[in-house]
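Only one chain comes next, encoded as structure tokens, the form predicted on its own.
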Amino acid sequence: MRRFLLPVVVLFFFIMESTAVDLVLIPSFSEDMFYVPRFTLLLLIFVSVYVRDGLAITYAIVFGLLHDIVYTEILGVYLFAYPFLTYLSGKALKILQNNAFVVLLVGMLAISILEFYVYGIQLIISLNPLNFYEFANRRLLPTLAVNSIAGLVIIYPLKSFLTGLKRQTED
């Protein structure tokens, strides 16, 4: 039963990415600003830090492919980005201290890299009418703000859940 708990939690975060946009209205954002919840990537980075790198990369491959299938029209964008960013974040946090603040900071850096990566791909295939200034002000900053707040809210419950899960699997 315990082995199915983590996939269910990751699937819950994956579903929450799309529903959070409809459920959470931020009044301080203007109408032309929008944010992209990256809860799954944050969770995968937490799994990389608090459980195991290999398990997090496996989930990153599966949920990156699922993200491509469900949310985008191009296969491979998130399939490549999620495992790569999870791997880099996990390795960076092996070198750095893995306290909650540093983990959240590395998570925001990973989300920034993901947003620039997706923006670059959209520019190459000309799907994105935003110039860089509009991208930074209308998408990147609100995305980082929302994901930072979400990360602050979920990091301590997830840290205790994931360390408890790791302890149970080691026994």
The other form holds:
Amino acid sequence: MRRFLLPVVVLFFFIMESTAVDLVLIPSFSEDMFYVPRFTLLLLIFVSVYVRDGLAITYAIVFGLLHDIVYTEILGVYLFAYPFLTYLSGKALKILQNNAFVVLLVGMLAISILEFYVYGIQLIISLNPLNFYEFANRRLLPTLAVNSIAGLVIIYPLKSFLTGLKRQTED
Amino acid sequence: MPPFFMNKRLILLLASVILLVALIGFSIKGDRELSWPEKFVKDSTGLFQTVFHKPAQFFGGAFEEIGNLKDTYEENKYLKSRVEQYASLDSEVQRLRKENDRLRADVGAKTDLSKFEPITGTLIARNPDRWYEYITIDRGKQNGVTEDMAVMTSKGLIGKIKSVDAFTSTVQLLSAQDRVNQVPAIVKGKENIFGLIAGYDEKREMLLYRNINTSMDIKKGDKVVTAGNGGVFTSELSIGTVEDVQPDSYGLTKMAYVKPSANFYDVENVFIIKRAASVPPEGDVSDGDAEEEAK
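Counterpart to the form predicted on its own, namely the form predicted in complex with the partner chain:
First the chain shown before, then all remaining chains and molecules of the complex.
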């Protein structure tokens, strides 16, 4: 039973993204500000820190592909980005000390890299993309704000859950 | 040189970059049909999304309702004044409908581009990265949805069906930036003016209405509706109102900013518009249609 717990949790966060973006309105944001929930990526980074990074990369590949298929129908964008960022963050946190604050900071860094990367792809394939100023103001900053708050809320419960999971699998 | 290429991770990275470019190139091909594994995955996640979205929406709705309670008194007063007009309007509609039917019978018109059967559906998910304005709804092939059908809320047109799976389908909103995201539309000024809704100005949050002849008279406040002769859409679906008219980037045609009547960010229940008039087979739509009807 325990084996299925982690996939279900990751799937929960994956689907939460699409529900949150539709239903949760942040009061002080104006209408033209977009935030992108990146809970799955945060969770994957937590998994790579608190459980095993090999496992996290496997999950990253699966959920990256799932994201591509379900949400954008353009294959390859997240399939590449999720494993790559999870791998890098995992490596970075091996070197840095991994207290919750540093983990969140690296998570935010990963999210900003992801936003820039997706923006770069949009610049190439989109008809009239946002200019850089608009991108930074209307997308990047709200996204970072929302995700850092969400990260603060979820990191402690998830930390205890994931370390508990690790202990059980090692027994 | 050798140590550079011996690095296994680097090779892996390069290989995945090549794979990424190839996959993206493959996916953005305009007329790509989803393969069955993709449809299967979308359907199964659609099931989970429905399960999650319903309770979330319930709680979200409860909060919203408490907020609404504050305005109830004002609203009630306004609505009461409207109800009085309603009765007279209703009888007028009845009369016009009868007259219309009679005239139609006289002319012998059989097909009506504005007739449709609505399929009601509910939004179950929205694409979290807002680069693509896609939403997922809980109606699919099993409910009679096919690609390119118009989708609207009670206020107006919001988009068209992009891809269909067995139990869910993906809607491309009018605000999506896509070369092929075009809807033939009419501006109802003094005369009908044909053009295309093509593109969205994100800064002003308005749709762009293109291909208007410079001599055409088009004003702020004119209503914009779908044309219905572009294939599968029915006619007379409300899109929005004209806000501003400007010359196009080449100066040959004019371009109008259209304020959409539906809110793209507050979508809950949608109608998928199934046209009653038969849909012409692909490749059978002659180019001269729009001009002919404009006369």
